[in-house]
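Taking the form predicted on its own, here's one chain by itself in C-alpha coordinates.
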Amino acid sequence: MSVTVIYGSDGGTTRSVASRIAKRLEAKTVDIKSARPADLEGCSLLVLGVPTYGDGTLQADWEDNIETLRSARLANKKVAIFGLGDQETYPESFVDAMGILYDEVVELGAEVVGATDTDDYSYVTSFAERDGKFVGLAIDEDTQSSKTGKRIASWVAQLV
(Lines of atoms letter the chains of each structure in order from A and count residues from 1; the text may use other names and numbers.)
(Lines give C-alpha, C1' and ligand atoms only; values in the text may rest on other atoms or scores of the structure.)
Protein backbone atom coordinates (compact mmCIF):
# COMPACT_ATOMS: atom_id res chain seq x y z
CA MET A 1 0.00 0.00 0.00
CA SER A 2 1.40 3.39 -0.96
CA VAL A 3 0.64 6.18 1.49
CA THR A 4 1.19 9.92 1.38
CA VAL A 5 0.73 12.19 4.39
CA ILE A 6 -0.06 15.81 3.52
CA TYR A 7 -0.04 18.28 6.41
CA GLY A 8 -0.02 21.95 7.30
CA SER A 9 1.87 23.21 10.33
CA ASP A 10 3.04 26.53 11.72
CA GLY A 11 4.61 25.69 15.06
CA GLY A 12 5.74 22.20 14.10
CA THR A 13 3.34 20.12 16.21
CA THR A 14 1.24 18.90 13.29
CA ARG A 15 4.43 18.23 11.30
CA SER A 16 5.72 16.13 14.20
CA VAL A 17 2.49 14.11 14.44
CA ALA A 18 2.50 13.69 10.64
CA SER A 19 6.04 12.30 10.85
CA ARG A 20 5.04 9.85 13.57
CA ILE A 21 2.08 8.62 11.52
CA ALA A 22 4.18 8.43 8.34
CA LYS A 23 6.86 6.38 10.08
CA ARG A 24 4.27 3.79 11.16
CA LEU A 25 2.73 3.69 7.68
CA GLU A 26 6.07 3.80 5.83
CA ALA A 27 4.71 6.84 4.04
CA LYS A 28 6.18 9.98 2.58
CA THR A 29 5.22 13.36 4.03
CA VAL A 30 4.51 16.51 2.06
CA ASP A 31 3.82 19.97 3.44
CA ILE A 32 0.64 21.37 1.87
CA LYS A 33 2.66 24.50 0.96
CA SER A 34 4.66 22.48 -1.59
CA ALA A 35 2.05 19.84 -2.50
CA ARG A 36 0.82 19.35 -6.04
CA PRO A 37 -2.38 17.55 -7.08
CA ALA A 38 -0.22 14.59 -8.17
CA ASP A 39 1.00 14.21 -4.57
CA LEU A 40 -2.59 13.72 -3.44
CA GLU A 41 -3.50 11.42 -6.31
CA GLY A 42 -0.43 9.18 -6.53
CA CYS A 43 -1.07 6.89 -3.56
CA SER A 44 -3.54 4.23 -2.48
CA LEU A 45 -4.16 5.97 0.88
CA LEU A 46 -4.02 9.72 1.35
CA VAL A 47 -3.65 10.99 4.92
CA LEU A 48 -4.38 14.66 5.60
CA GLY A 49 -3.27 16.44 8.77
CA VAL A 50 -4.55 19.79 9.95
CA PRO A 51 -4.52 21.83 13.15
CA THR A 52 -7.56 23.89 14.11
CA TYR A 53 -7.00 27.54 14.81
CA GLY A 54 -8.89 29.56 17.38
CA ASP A 55 -12.60 29.44 16.86
CA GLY A 56 -12.48 26.61 14.33
CA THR A 57 -10.65 27.77 11.22
CA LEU A 58 -8.20 26.02 8.93
CA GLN A 59 -4.50 26.50 9.46
CA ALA A 60 -3.19 29.26 7.17
CA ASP A 61 -1.21 27.00 4.82
CA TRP A 62 -4.28 24.82 4.24
CA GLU A 63 -6.40 27.90 3.67
CA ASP A 64 -3.86 29.36 1.21
CA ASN A 65 -3.49 26.05 -0.66
CA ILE A 66 -7.01 24.60 -0.51
CA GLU A 67 -7.18 24.77 -4.33
CA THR A 68 -4.47 22.11 -4.49
CA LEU A 69 -6.84 19.78 -2.67
CA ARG A 70 -9.86 20.87 -4.71
CA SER A 71 -8.07 20.34 -8.02
CA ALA A 72 -6.95 16.79 -7.17
CA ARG A 73 -8.88 13.84 -8.58
CA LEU A 74 -9.97 12.10 -5.39
CA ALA A 75 -13.08 10.22 -6.55
CA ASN A 76 -13.08 6.80 -4.84
CA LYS A 77 -9.69 7.57 -3.21
CA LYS A 78 -9.26 6.32 0.37
CA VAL A 79 -8.57 9.34 2.57
CA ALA A 80 -7.87 9.45 6.31
CA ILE A 81 -7.72 12.67 8.30
CA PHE A 82 -6.09 13.63 11.56
CA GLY A 83 -6.59 16.92 13.32
CA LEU A 84 -4.97 18.73 16.19
CA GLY A 85 -6.77 20.97 18.62
CA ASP A 86 -6.98 22.12 22.24
CA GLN A 87 -10.15 20.86 23.88
CA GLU A 88 -9.71 22.89 27.07
CA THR A 89 -8.99 26.31 25.54
CA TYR A 90 -11.33 25.81 22.56
CA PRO A 91 -14.00 23.34 23.74
CA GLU A 92 -16.57 24.66 21.25
CA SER A 93 -14.39 24.25 18.16
CA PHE A 94 -12.21 21.24 19.02
CA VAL A 95 -10.59 19.86 15.83
CA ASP A 96 -13.14 21.70 13.66
CA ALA A 97 -10.62 21.97 10.79
CA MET A 98 -10.68 18.18 10.49
CA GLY A 99 -14.41 18.46 9.76
CA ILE A 100 -13.74 21.16 7.17
CA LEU A 101 -11.29 18.92 5.29
CA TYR A 102 -13.70 16.00 5.63
CA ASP A 103 -16.42 17.97 3.85
CA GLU A 104 -13.97 19.02 1.14
CA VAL A 105 -12.82 15.47 0.30
CA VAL A 106 -16.33 13.99 0.51
CA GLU A 107 -17.46 16.59 -2.00
CA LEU A 108 -14.64 15.40 -4.27
CA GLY A 109 -15.93 11.82 -4.04
CA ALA A 110 -13.31 10.39 -1.68
CA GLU A 111 -13.99 7.50 0.67
CA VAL A 112 -13.06 8.69 4.15
CA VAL A 113 -11.71 5.99 6.47
CA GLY A 114 -10.43 6.07 10.04
CA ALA A 115 -13.31 7.45 12.11
CA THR A 116 -12.57 7.32 15.86
CA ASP A 117 -14.52 7.33 19.10
CA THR A 118 -15.11 10.57 20.96
CA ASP A 119 -14.65 8.81 24.32
CA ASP A 120 -11.85 10.10 26.54
CA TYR A 121 -12.09 13.66 25.21
CA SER A 122 -13.64 16.61 27.03
CA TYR A 123 -15.08 19.23 24.67
CA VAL A 124 -18.44 20.90 24.09
CA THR A 125 -18.84 20.57 20.34
CA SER A 126 -16.82 19.74 17.26
CA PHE A 127 -17.52 20.16 13.56
CA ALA A 128 -15.42 17.00 13.12
CA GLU A 129 -17.95 14.90 15.03
CA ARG A 130 -20.43 13.13 12.77
CA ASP A 131 -22.86 10.46 13.92
CA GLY A 132 -21.19 10.31 17.35
CA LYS A 133 -17.63 9.78 16.07
CA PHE A 134 -14.77 11.95 14.94
CA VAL A 135 -14.27 11.78 11.16
CA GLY A 136 -10.62 10.94 11.81
CA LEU A 137 -8.00 10.95 14.53
CA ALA A 138 -8.33 13.79 17.04
CA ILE A 139 -5.08 14.79 18.76
CA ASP A 140 -4.71 17.22 21.66
CA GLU A 141 -1.00 17.78 22.25
CA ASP A 142 -1.80 20.64 24.63
CA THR A 143 -3.69 18.71 27.30
CA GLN A 144 -3.46 15.00 26.39
CA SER A 145 -0.01 14.53 24.84
CA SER A 146 0.57 11.40 26.93
CA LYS A 147 -2.20 9.68 24.93
CA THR A 148 -0.94 10.61 21.47
CA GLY A 149 1.33 7.60 20.91
CA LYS A 150 -1.36 5.10 21.80
CA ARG A 151 -3.96 6.95 19.73
CA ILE A 152 -1.68 7.00 16.68
CA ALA A 153 -0.87 3.29 17.03
CA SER A 154 -4.52 2.33 17.32
CA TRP A 155 -5.56 4.54 14.40
CA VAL A 156 -2.80 3.32 12.09
CA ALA A 157 -3.75 -0.29 12.89
CA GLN A 158 -7.32 0.57 11.87
CA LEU A 159 -6.13 2.07 8.58
CA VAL A 160 -4.05 -0.92 7.52
Ligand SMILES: Cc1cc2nc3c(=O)[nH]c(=O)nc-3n(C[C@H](O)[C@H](O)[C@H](O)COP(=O)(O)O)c2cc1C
The other form holds:
Amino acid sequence: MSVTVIYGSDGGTTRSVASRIAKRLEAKTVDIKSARPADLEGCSLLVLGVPTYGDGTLQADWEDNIETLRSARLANKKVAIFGLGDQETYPESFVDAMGILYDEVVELGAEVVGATDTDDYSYVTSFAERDGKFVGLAIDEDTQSSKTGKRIASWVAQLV
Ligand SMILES: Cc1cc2nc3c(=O)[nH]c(=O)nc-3n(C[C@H](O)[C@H](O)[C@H](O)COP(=O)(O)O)c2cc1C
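Counterpart to the form predicted on its own, namely the form predicted together with the ligand:
The next block holds the full complex; its first chain is the one shown before.
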Protein backbone atom coordinates (compact mmCIF):
# COMPACT_ATOMS: atom_id res chain seq x y z
CA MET A 1 0.00 0.00 0.00
CA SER A 2 1.44 3.39 -0.96
CA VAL A 3 0.26 6.22 1.25
CA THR A 4 0.54 9.99 0.92
CA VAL A 5 -0.39 12.38 3.72
CA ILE A 6 -1.42 15.88 2.62
CA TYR A 7 -1.80 18.41 5.41
CA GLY A 8 -2.21 22.10 6.12
CA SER A 9 -1.05 23.73 9.35
CA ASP A 10 -0.83 27.26 10.78
CA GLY A 11 0.84 26.55 14.07
CA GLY A 12 2.65 23.27 13.31
CA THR A 13 0.46 20.90 15.34
CA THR A 14 -1.20 19.28 12.34
CA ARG A 15 2.19 19.02 10.63
CA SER A 16 3.52 17.15 13.63
CA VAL A 17 0.51 14.79 13.78
CA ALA A 18 0.87 14.24 10.01
CA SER A 19 4.48 13.13 10.59
CA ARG A 20 3.47 10.76 13.36
CA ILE A 21 0.80 9.17 11.16
CA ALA A 22 3.13 9.05 8.15
CA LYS A 23 5.85 7.33 10.14
CA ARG A 24 3.53 4.46 11.03
CA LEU A 25 2.25 4.13 7.46
CA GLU A 26 5.65 4.61 5.78
CA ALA A 27 4.00 7.47 3.93
CA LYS A 28 5.33 10.64 2.42
CA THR A 29 3.96 13.96 3.66
CA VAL A 30 3.23 16.98 1.49
CA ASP A 31 2.04 20.41 2.62
CA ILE A 32 -1.11 21.40 0.71
CA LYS A 33 0.70 24.69 -0.10
CA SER A 34 3.07 22.82 -2.44
CA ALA A 35 0.91 19.81 -3.39
CA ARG A 36 -0.05 19.04 -6.98
CA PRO A 37 -3.01 16.92 -8.08
CA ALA A 38 -0.50 14.16 -8.99
CA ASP A 39 0.57 13.97 -5.33
CA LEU A 40 -3.03 13.22 -4.38
CA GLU A 41 -3.57 10.74 -7.18
CA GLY A 42 -0.33 8.77 -7.03
CA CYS A 43 -1.01 6.60 -3.97
CA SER A 44 -3.35 3.78 -3.01
CA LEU A 45 -4.45 5.50 0.22
CA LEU A 46 -4.66 9.27 0.47
CA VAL A 47 -4.68 10.76 3.98
CA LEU A 48 -5.76 14.39 4.45
CA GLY A 49 -5.04 16.41 7.60
CA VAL A 50 -6.70 19.71 8.48
CA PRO A 51 -7.09 21.94 11.55
CA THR A 52 -10.24 24.00 12.02
CA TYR A 53 -10.02 27.80 12.26
CA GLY A 54 -12.45 30.70 12.46
CA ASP A 55 -15.74 29.36 13.70
CA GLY A 56 -15.56 26.10 11.87
CA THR A 57 -13.68 26.88 8.66
CA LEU A 58 -10.82 25.27 6.78
CA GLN A 59 -7.26 26.23 7.65
CA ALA A 60 -6.12 29.02 5.29
CA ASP A 61 -3.77 26.98 3.09
CA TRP A 62 -6.51 24.42 2.49
CA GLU A 63 -8.87 27.23 1.61
CA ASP A 64 -6.35 28.85 -0.76
CA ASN A 65 -5.48 25.55 -2.46
CA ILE A 66 -8.85 23.80 -2.49
CA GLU A 67 -8.70 23.71 -6.31
CA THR A 68 -5.72 21.32 -6.05
CA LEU A 69 -8.03 18.89 -4.29
CA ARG A 70 -10.96 19.56 -6.59
CA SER A 71 -8.90 18.98 -9.72
CA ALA A 72 -7.47 15.65 -8.52
CA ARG A 73 -9.01 12.50 -9.95
CA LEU A 74 -10.18 10.80 -6.77
CA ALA A 75 -13.12 8.71 -8.01
CA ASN A 76 -13.11 5.40 -6.12
CA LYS A 77 -9.87 6.29 -4.34
CA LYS A 78 -9.55 5.37 -0.66
CA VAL A 79 -9.29 8.57 1.36
CA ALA A 80 -8.90 8.95 5.13
CA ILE A 81 -9.14 12.28 6.93
CA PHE A 82 -7.86 13.52 10.28
CA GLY A 83 -8.81 16.82 11.88
CA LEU A 84 -7.24 18.91 14.61
CA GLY A 85 -9.37 21.02 16.90
CA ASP A 86 -10.03 22.28 20.41
CA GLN A 87 -13.26 20.94 21.93
CA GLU A 88 -13.16 23.16 25.04
CA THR A 89 -12.75 26.54 23.36
CA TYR A 90 -14.76 25.66 20.23
CA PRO A 91 -17.37 23.11 21.38
CA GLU A 92 -19.86 24.12 18.70
CA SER A 93 -17.51 23.77 15.75
CA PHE A 94 -15.22 21.00 16.92
CA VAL A 95 -13.09 19.71 14.00
CA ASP A 96 -15.65 21.10 11.55
CA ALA A 97 -13.01 21.36 8.80
CA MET A 98 -12.76 17.57 8.71
CA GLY A 99 -16.43 17.55 7.71
CA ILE A 100 -15.79 20.18 5.03
CA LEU A 101 -13.02 18.06 3.44
CA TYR A 102 -15.23 14.98 3.76
CA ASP A 103 -17.95 16.62 1.68
CA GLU A 104 -15.35 17.73 -0.89
CA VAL A 105 -13.92 14.24 -1.46
CA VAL A 106 -17.33 12.54 -1.40
CA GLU A 107 -18.32 14.96 -4.16
CA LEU A 108 -15.27 13.73 -6.13
CA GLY A 109 -16.40 10.13 -5.77
CA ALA A 110 -13.79 9.02 -3.24
CA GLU A 111 -14.36 6.11 -0.87
CA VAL A 112 -13.83 7.55 2.61
CA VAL A 113 -12.45 5.14 5.21
CA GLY A 114 -11.46 5.55 8.86
CA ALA A 115 -14.63 6.76 10.62
CA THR A 116 -14.25 6.79 14.42
CA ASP A 117 -16.38 6.84 17.58
CA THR A 118 -17.28 10.17 19.17
CA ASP A 119 -17.19 8.70 22.71
CA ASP A 120 -14.39 10.08 24.80
CA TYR A 121 -14.76 13.61 23.42
CA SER A 122 -16.83 16.40 24.95
CA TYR A 123 -18.32 18.91 22.51
CA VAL A 124 -21.73 20.24 21.52
CA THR A 125 -21.79 20.06 17.72
CA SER A 126 -19.40 19.03 14.97
CA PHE A 127 -19.84 19.22 11.21
CA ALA A 128 -17.48 16.22 11.10
CA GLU A 129 -20.03 14.05 12.92
CA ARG A 130 -22.26 12.09 10.57
CA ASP A 131 -24.67 9.36 11.65
CA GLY A 132 -23.18 9.43 15.14
CA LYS A 133 -19.55 8.98 14.09
CA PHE A 134 -16.67 11.22 13.13
CA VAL A 135 -15.92 10.90 9.42
CA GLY A 136 -12.23 10.48 10.32
CA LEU A 137 -9.84 10.82 13.25
CA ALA A 138 -10.38 13.79 15.60
CA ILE A 139 -7.26 14.95 17.43
CA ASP A 140 -7.30 17.57 20.18
CA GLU A 141 -3.76 18.50 21.11
CA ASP A 142 -5.03 21.53 23.05
CA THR A 143 -7.05 19.65 25.67
CA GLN A 144 -6.54 15.88 25.17
CA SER A 145 -2.94 15.50 24.04
CA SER A 146 -2.37 12.54 26.34
CA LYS A 147 -4.83 10.56 24.20
CA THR A 148 -3.24 11.36 20.85
CA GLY A 149 -0.72 8.52 20.68
CA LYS A 150 -3.29 5.84 21.34
CA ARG A 151 -5.79 7.43 18.96
CA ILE A 152 -3.23 7.54 16.14
CA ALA A 153 -2.18 3.93 16.75
CA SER A 154 -5.69 2.51 16.67
CA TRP A 155 -6.72 4.61 13.65
CA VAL A 156 -3.68 3.50 11.66
CA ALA A 157 -4.44 -0.12 12.59
CA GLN A 158 -7.98 0.42 11.30
CA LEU A 159 -6.66 1.81 7.99
CA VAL A 160 -4.20 -0.97 7.12
C1 LIG B 1 -8.39 31.61 15.91
C2 LIG B 1 -8.60 30.14 16.14
C3 LIG B 1 -9.82 29.57 15.77
C4 LIG B 1 -10.05 28.21 15.98
N5 LIG B 1 -11.28 27.68 15.67
C6 LIG B 1 -11.52 26.37 15.93
C7 LIG B 1 -12.80 25.80 15.67
O8 LIG B 1 -13.73 26.46 15.19
N9 LIG B 1 -12.99 24.48 15.95
C10 LIG B 1 -12.01 23.70 16.49
O11 LIG B 1 -12.23 22.51 16.73
N12 LIG B 1 -10.77 24.21 16.76
C13 LIG B 1 -10.51 25.52 16.49
N14 LIG B 1 -9.26 26.04 16.75
C15 LIG B 1 -8.21 25.16 17.35
C16 LIG B 1 -7.19 24.67 16.32
O17 LIG B 1 -7.80 23.95 15.27
C18 LIG B 1 -6.15 23.77 17.03
O19 LIG B 1 -5.44 24.52 17.97
C20 LIG B 1 -5.20 23.06 16.08
O21 LIG B 1 -4.42 22.13 16.80
C22 LIG B 1 -4.25 24.01 15.33
O23 LIG B 1 -3.51 23.28 14.38
P24 LIG B 1 -2.20 23.86 13.65
O25 LIG B 1 -1.17 24.14 14.73
O26 LIG B 1 -1.76 22.76 12.75
O27 LIG B 1 -2.56 25.09 12.90
C28 LIG B 1 -9.01 27.39 16.54
C29 LIG B 1 -7.78 27.97 16.89
C30 LIG B 1 -7.57 29.33 16.69
C31 LIG B 1 -6.24 29.93 17.08
